[in-house]
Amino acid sequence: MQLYIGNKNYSSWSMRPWLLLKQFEIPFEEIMVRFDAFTPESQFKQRINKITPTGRVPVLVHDELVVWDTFAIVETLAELFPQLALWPRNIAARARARSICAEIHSGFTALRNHCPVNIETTFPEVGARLMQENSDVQTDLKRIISMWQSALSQSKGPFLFGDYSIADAFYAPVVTRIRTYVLPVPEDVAAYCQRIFDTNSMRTWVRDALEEKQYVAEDELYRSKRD
């Protein structure tokens, strides 16, 4: 099994299935396709286009099976490894988990666009400005806080649905955004974020991201290479 991913400092979509595979100790080969640019002639596009028609990461390759899109990848993994309970076992909890994953997969565009994943740095002044001036970012964060608090209160934690699941992997990039932009969250949400950072899978991802030290202009909204 192979997982094609982009830079760990930037690629929120790659983070999700990678964390899931690591957290559940599913053996796989990581294939890094580093970002340089996203134009058709870029090295990234030239390489990844040979693997997937979308020209994007992540991509899961298993025998003759090629799966793109994060949601399709995690659903495929759940089918391949039903004994691992990647989704919650309880049908009601599983339905809620799928619902909130669908919400982050297709929504929260203000938070995603204004607070891109950038693990190696912090932008507290940017976060403060966004929380003052951008009502859409405020709305997205408020909804995520409410969603997490509801899930944690029902499951009694430590993760959104009790044990670690696809839902936690899907929201891990949001956890990094909260830290990078120093976004204000209540104590219970901050504690959940810390538990995600304390998992072995996230520790490894963050360590690798910090070691990359590669500046990609297309992924930098708030700093220049000179910074």
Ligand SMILES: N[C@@H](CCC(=O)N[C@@H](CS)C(=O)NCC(=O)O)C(=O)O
Contents of the next structure:
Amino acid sequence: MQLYIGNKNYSSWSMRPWLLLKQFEIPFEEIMVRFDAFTPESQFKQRINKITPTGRVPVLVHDELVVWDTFAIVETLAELFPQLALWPRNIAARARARSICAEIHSGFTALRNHCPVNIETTFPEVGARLMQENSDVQTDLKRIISMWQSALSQSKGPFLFGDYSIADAFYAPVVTRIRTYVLPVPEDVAAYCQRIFDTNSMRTWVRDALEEKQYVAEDELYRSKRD
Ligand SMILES: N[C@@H](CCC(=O)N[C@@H](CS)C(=O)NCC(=O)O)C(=O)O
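Return the structure block for the form predicted in complex with the named molecule; the form predicted alone was the one displayed.
Every component of the complex follows; first up is the chain already shown.
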């Protein structure tokens, strides 16, 4: 099984299935297609277009199967490994987990657009300004806080639905955004973020991201070069 991903410092969508595979110790080969630009002639597009019709990462390749788009990838993994509880086992919890994953897959565009993932740096001033001036970012963050608090209040374990599940992997990039932009969150939410940072999968992803040291202009809203 192979997972095509982009730069670990930047690629929020790649992070999700990668963390899931690592967290559940599913063996896979990681193939990094480095970002240079996203123009048709970029090396990234030249390489990834040979694998997927969307020209985007992540992509899962398993035997003859090519699966693109994060939601399709995690659903396929859940089907391939039914013995592992990638989704919560309980039907009601699973429905809630799916709902919140769908919510970020199709929404939270203000938070995602204004606060792109950038693990190696911090932008406290940008975060403070957005929290003052951008009501859409505030609304997104507020909804995520209440969603996590509601899940955690019913959870019988350290993660959103008890044990680690697809839902935690789906929100892991938000956890990094909260840190990068120093977004204000209540204590219980900060503690959940720390538990995510403490997982082996996340530690490894962050360590690899910090080792990349590659500045990609198209993924940078707030830096003109690497500091
Ligand atoms: N809906 C897709 C989004 C994938 C996506 O946008 N990936 C970014 C990297 S995080 C990408 O490949 N961008 C290339 C581009 O925008 O051309 C998914 O869920 O996997």
